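A single chain, nothing else alongside it, follows as structure tokens in the form predicted alone.
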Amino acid sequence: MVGIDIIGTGSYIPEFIADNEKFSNFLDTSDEWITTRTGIKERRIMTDKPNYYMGIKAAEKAIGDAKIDPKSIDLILVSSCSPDFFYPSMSCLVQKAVGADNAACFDVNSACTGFISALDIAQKYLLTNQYNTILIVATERLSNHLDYTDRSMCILFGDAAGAAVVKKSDKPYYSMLGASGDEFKALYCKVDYKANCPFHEDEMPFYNGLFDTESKKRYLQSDGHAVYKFAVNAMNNAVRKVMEMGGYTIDDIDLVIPHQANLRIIAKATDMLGIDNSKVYTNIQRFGNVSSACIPVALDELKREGRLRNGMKVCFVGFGAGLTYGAIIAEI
């Protein structure tokens, strides 16, 4: 079996704190309304720098924590659904900044499932023996994607980046990834640009009225009920699948790090799994939903706090736009 060693972690959290009271200054909402529905008390917003800046800072910390020469990195994977450029890839911007001159680079976008997807891709590349050291970065600036007149959406998201350096090991590792493309309308954000090609015809009819308002043409949209139903079932089923693959029971899992979308989703899914709350790590109260950065930010917090022990079986589980989902059980 080829598993992974997470030899370094890092994160970057913007300084500006947007607590719930700040939203009540311009929306019909309150701290009680937001907290009751989401579990979120505050989130961080990047006010003056691009997304890739956060990714670079998280990457630098992970490389420092791993105590490696950046030139030893063979591959850089960056997960982001909020990149600053169509191209070049965010991974190339990270490569330049950290001095990982010998690394291949590409980006991954499976929205909030992105870190799980990237970690699983890394494990598969390590299997080939062609790659020995891989840097994974998840960086998200979702504050740019939000309609701040929509109180149901703009309160949910924040900005952050997390990173991990991984190498091959012989530790247990099990994974599954999935998607339900039929449900893409439940969670989406359209690219907002106007093409000036003289040969183009109107593209909107193809979408059957999906973008019938200015907000829908520009900002993140979600069907909360559909996402809740999908997320709870996807998380429950994904964890059960990887436990079955490894021959584990829920009692064998030492720690669950879920995607931090909504505290009610996490509570319902983990209750269905029958896992004790003491084994489930959450930080949504402080950071909100930072998409694919949620899990690596949590992982870095746990490592810095000394809460990760050698031999622990950790389950990463999440879901995102697409709709996508996935889970990994790895011994760290």
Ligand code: COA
Contents of the next structure:
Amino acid sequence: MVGIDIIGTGSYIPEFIADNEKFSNFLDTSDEWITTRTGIKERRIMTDKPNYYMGIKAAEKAIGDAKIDPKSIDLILVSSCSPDFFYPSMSCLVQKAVGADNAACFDVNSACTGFISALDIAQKYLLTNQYNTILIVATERLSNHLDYTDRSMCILFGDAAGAAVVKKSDKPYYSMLGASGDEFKALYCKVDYKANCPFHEDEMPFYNGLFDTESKKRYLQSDGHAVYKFAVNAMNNAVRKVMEMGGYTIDDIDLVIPHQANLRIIAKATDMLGIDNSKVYTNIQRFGNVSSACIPVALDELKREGRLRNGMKVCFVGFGAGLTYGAIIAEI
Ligand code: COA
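Same protein, different state: after the form predicted alone, show the form predicted together with the ligand.
Below is the whole assembly, all chains and molecules, this chain first.
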């Protein structure tokens, strides 16, 4: 058994606060609707700096918290579904800024499941003994992907970054990752290549409809009901699967850090699992859905509040575009 030690965490939260009232100034919505349907009261928006800036700030804090020399980092994994560049990877920008000259770098994109995927990749790399210290960063600027005239979507998301430095431990670790590519149209944001594409969409039926470049199509598109239904079942099934792998019952789990997409999704899934509310951490009220940054931001808050104890069994669970899902139970 090779598990993980989380030796440092960090996060970056933009200063600009967009509370529900601000949305009701330009949309037919209200604080009451948003609060009761999603649990969100406010979210942060990065107004003046690129996404990688947030990732670098979170990474610097995690490295400081871990008290390590950046040159001892063997691998940097950045999770982002809202990168600033197609290439280079965001991890190379983080590497340059933090001075992790000896690190290999690549990015991971499983959308909101991204931190769970990256942590699981890190654990697998640690197993090889070739990589001993891994920096994981999840940084998301979803405000770039939002149509601020679409009241059902733009109120859900915010911007933030979280990071963690992990090393190998001999503590228990169980994980599962899954995907349902059939449902990719339930949640997507398309790259706008139409201008250069010489083919007609009829020649590429798989993409039917997606090449519509009407202004709104470049923004995040979602079938909220389909995602909601998928999310509740995926979270429930993923946690049950990892509990079974480790021979755990729900009472063995000390803390659940779920992806923060909707308070009702979290409540429904954790209710189905029979987990006591006091063991489920939420911060969606303050940040909205910050995609793959949700879990590491929560982890950093918990660490700074002294709520992570040695030997705790922590369950990370999430889902996202793809549609993807995953869960990890790690003794930390
Ligand atoms: N303010 C006021 N009314 C709104 C609104 C808003 N911000 N957004 C939607 N509405 C309206 C709808 O237009 C609809 O009106 P109608 O009945 O006149 O047609 C009504 O509220 C109910 O909409 P509905 O879509 O049924 O609400 P819901 O309870 O399902 O909540 C979501 C919608 C999007 C909040 C919910 O489906 C959800 O959270 N889905 C998951 C989305 C998600 O998290 N995606 C990312 C995952 S990583």
